[in-house]
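We begin with a single chain expressed as structure tokens, specifically the form predicted on its own.
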Amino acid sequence: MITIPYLTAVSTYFSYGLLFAFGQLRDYSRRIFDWWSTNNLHGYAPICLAHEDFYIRRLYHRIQDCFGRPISSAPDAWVDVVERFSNDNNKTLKRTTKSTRCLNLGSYNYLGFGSYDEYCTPLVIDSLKKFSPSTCSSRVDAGTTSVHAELEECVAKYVGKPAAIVTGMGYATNSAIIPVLIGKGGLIISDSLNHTSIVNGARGSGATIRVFQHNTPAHLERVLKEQIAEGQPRTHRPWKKIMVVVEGIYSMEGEICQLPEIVSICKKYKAYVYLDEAHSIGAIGKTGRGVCELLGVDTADVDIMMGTFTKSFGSCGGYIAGSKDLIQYLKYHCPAHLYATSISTPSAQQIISAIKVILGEDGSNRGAQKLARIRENSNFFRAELQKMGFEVLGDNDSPVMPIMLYNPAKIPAFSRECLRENVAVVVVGFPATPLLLARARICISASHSREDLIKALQVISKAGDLTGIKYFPAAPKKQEEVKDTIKLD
């Protein structure tokens, strides 16, 4: 749980408040002009309410150029950010034919395959010219080829199960696959701090929804209990199925699953686990294998292993990983594989190349590299950010640290400073995340320097003086003694 400071808290609602009265007044002139003007959707209703789209007009807007900046090179750790300009108080922003070079700490990119890699990237472009960069089919008529069927066998593989299948896109495999696994009579049991594809998921599927606090086994072992002593809803009947669903790295807090406690409790009630690995798969344990080999979890202990190819792998699409009937399952009822275009085929290459550097069958040991230099590179960058006063959270190994901004005008402040300093960061706000818990989020690379790295604290850390977001006293530095020497002729 985040525990605002009180006078961080007032000061945020005031500035919310300050900023809805003007939002208000600003609608209330723009009602009054609009009195006289001509309107040719007589009898239609309008396609945006006003109130539903106040946060975009009257907050988002004024902050626009600090989201969506779009970026002309590979997102390796730096980055070309290319400028924008707005003539109109930033409703629209135009695209600039300058850039700008950048330390990039906002891509997902955490073991550096985001750009060219000397095994991978051959064979990438040896498989498009093979197979061309669309297989413009889904899976069950004329998009699969003999890659995806590699892929498919690497990935179960790589995870530690019999089986796996994989769609075209990361979201879609939460989103696409969850009302597949449960519907009508089932029990969902969700972390709170779940990401959107696993709640429009779970939303589509029919089934009852009971969410528990954030990572909090002993919470989900209650909301276990009330609903199989209460049952389905008015009929009380025992639930069809229950499932489970937290993930591995929460990707706005940082913080890693407490997977062994929940695993147990689950076997404890019977009730299936699905393990959303999007952040984690590659990124953590000795391997790369994910949360289960970090926190020493047999696979076997995990229904449904969810993970996605677009953070540690350097491609796009997401993998379910599970026993063979469950996907034998899913490749006979999933919209994603029936229906949706494969994904492409130079791009699952890359994910076996990777996977392949990974584990060092390259005949290099650079993956090793990689994952040891994530991790220290995560560890180190934590560890200062903490000692320099921020409020950082997340748990260590974590290539996610989010530092907590909390006041709507340190967004953009925060933002801009830092690219000022070609330093490109992406800050989130609502509704990614709730009103007053707006932050910054840090997502460190394997091909950061320690250089790199440096900088970075360096411009973080001014930019935190001049915002004001060092919520906790800085640590002492530690004083060298100056010993003196005595030479001895």
Contents of the next structure:
Amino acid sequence: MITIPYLTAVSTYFSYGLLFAFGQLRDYSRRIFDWWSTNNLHGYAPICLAHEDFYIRRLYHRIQDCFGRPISSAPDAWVDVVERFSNDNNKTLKRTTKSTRCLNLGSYNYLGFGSYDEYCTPLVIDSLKKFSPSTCSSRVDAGTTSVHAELEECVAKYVGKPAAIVTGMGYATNSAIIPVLIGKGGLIISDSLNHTSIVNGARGSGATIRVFQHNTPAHLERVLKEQIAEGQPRTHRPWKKIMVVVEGIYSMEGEICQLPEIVSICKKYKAYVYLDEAHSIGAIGKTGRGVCELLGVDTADVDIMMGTFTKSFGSCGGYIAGSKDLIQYLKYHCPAHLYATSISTPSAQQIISAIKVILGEDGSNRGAQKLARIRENSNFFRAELQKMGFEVLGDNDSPVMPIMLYNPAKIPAFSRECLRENVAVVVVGFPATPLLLARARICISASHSREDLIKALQVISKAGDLTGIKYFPAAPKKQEEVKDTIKLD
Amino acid sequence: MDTNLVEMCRAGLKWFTMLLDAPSARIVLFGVRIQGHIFVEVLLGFVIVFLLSQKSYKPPQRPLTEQEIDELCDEWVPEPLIPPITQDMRHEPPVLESAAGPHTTVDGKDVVNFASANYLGLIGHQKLLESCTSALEKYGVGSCGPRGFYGTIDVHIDCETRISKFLGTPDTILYSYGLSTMFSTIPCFCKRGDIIVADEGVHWGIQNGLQLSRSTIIYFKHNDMDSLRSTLEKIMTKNKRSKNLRRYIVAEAVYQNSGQIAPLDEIVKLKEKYRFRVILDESNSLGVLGRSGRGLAEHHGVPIEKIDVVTAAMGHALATEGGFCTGNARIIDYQRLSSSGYVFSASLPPYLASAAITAIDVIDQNPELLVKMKQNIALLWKGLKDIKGMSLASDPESPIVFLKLEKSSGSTKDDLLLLEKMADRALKEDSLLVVSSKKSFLDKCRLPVGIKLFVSAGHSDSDLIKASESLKRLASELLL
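Take the protein just shown as the form predicted on its own and give its structure as the form predicted in complex with the partner chain.
Zooming out: every chain and molecule, the one shown earlier first.
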């Protein structure tokens, strides 16, 4: 749980209030200024209402150089970040041809497949030459190649379910599958911090949505009991079906879900479990099979297992694994399968090769090495950060570690300071996180070596001292809390 | 007798009045003498206040006890997650063993492929493969992050610039999946309360976007400009508040469900008259329509600035994956922070972006591909003109040739099964791969179903003649 120090909360509110006031002042003067210039809308309503993009114009544009940094090399442990400059106070950023080599702590490259790999890439290039980048057709028409068929079998075997279906984008998998499985008259109970794709899929399905407190099985049980007893809203008819949606690792908290308790509760109340393993497949567990392997849950107890290939396998796309009948039904009805272009064949080949490397079927033990290395790296990094006094979230073994910043001025300060020392970090603020809880998120990869991590720790410690985010006392030597200074530049 | 009674009453009344007046006989309040009846009125006032302050009768609340809740939970039986699988759900699609070009291999046999939307024959093009190979060696396969967090690779920015230059628009934004382009763009600009007029034949991606936007949606008859005009007229006259709401017309350039081409010049005239904005999906017209392949605007001679938002999926003529949206700088900039399919999803793999750049270069340098494709469409039309039991329902210039069933059996499911049988037999007997319509139960489009053929510039004349002969034979066998 995040407990924000009282003084920090007050100063954060004050900072946002100041930024908001300045933004409104500038908007007001802009409106007066525009009074004189003609309005060229000619009777159309304005496409973006003034208050909708207030946050973008007045707060986000000031720190726009911290986001969307382009890179000009593969997203490996070290990456070339392109330098940008701005002539109009960060409203537009222009690329230069120069780039700096930085340590990459931001890309989702958990097992190091994000760049040229000695086993995978030649196979991918072969399949590219044979099948060309796209099939230009949906899976049911002419988009299923032998590689797609092999991929679905491979994924099903890896995840531990009888069958699987693969789509070309992880986000679209959730949006297109949830409406097929549950509709009006059904109930979806989802964790309060679930990803936007799940929220969109749930909204698009037409079912009633209820939320339970993040990762709290006791609250889930209470909500389930209440809802089953009450029935559908207004008519009180019994629910047609109930589906509980949880994620393996929550990407903004780094926490691992309490799957055994949740599965036992759902079994007791006859609800279906939908597990989204976007960040956990390939990254945790002894052989990388995700949160079920780590926590010892039988995969037959989880009805629908979903995941993406972007993070640990260095490719693109998403999958759903379940019983043979379920997958057959989805293949007949899922819109992403019927109408969308099938996943690119070289990407599919990359996933197959990556799974083979992880399982050791390519003849080497690189897979086991990678899995051991990412676990070591994550635990080492997290322990060191906590020793220095940072407030780090997340459970042990999880490769995602958010470092709390809280104050809006520290977001650009931390990011720019790290970039100056050639370390690329990711900072997140509102609206991806709650207003007060801005953070910097570190993603560890198996391709980071021990020296890389030590350098990263030094740089982060220095930046942390400058911005004053070491909210906890450091061990063993005590550190005085640095006074908050609000920088508005 | 009566007078006695009356006298008695009068005396009693006088006595009563005196009694009431007695206490206040000498009080004068505000220049008005207080009579006895004031006390009666005050008493009545108190009675009224007492009655009003009584709570109205509510039946007693009896919340469920723990035991009752447990019993209800035990009794409840959910529906199974999926309905039972029927035989027709087990149909398997053909598995290709080589690239999905004009000729492909299925089950070891060479097959003529009319099922890939490979309009300019760019699948297997040497330049595309070279640029993809160099991109794969430099960047690997995936981009490992969303656009905001180090997922922006320089090829993405180059691709966006190239597309803007090709179409002549100020700015472009790239999406990682063709289907997600529309259902991310529409909710960005249309919120609850806005008005959208959409064609009833739009594909599922657009329908999903319309549903997620929660705006008021009014459908007009498929590709019928009179229906559109009357709908717009009704909206603008009925609702006085319409002037302050955002209003949009959503259409596709070449409809995926029917092969019709939208008459853009009339739509633009209507839009300017009634002050609507146009969102156009050019997936199947990019690289196909217009003298140099720049899409529907060039085909009808309309300047591209008049269309407010243009989206397209690149999985058709450009032979790559992904999608993009193009328009003026304000619209594109707004999407970079508020479009959910852009912000919360990993970016397009870099080799596909470089394939898109190369594909556009090839289209620019080889205008003869478009000419060949148009000739192929004309040849196929000539061959299929007198097919029995089906009729050509698409536009003569559209690369999707759509044969709809003339006589429907009454149930869509039976029609779909018949068409599937026809497509299967075409594959097995004549080595011809065509597309029979498929419908998900989520798709709300009610247009007639049929057989679709995607014509490519890579098809030879013999392929087209073979296709028309085979379809004519199968139609006469199965449909009469």
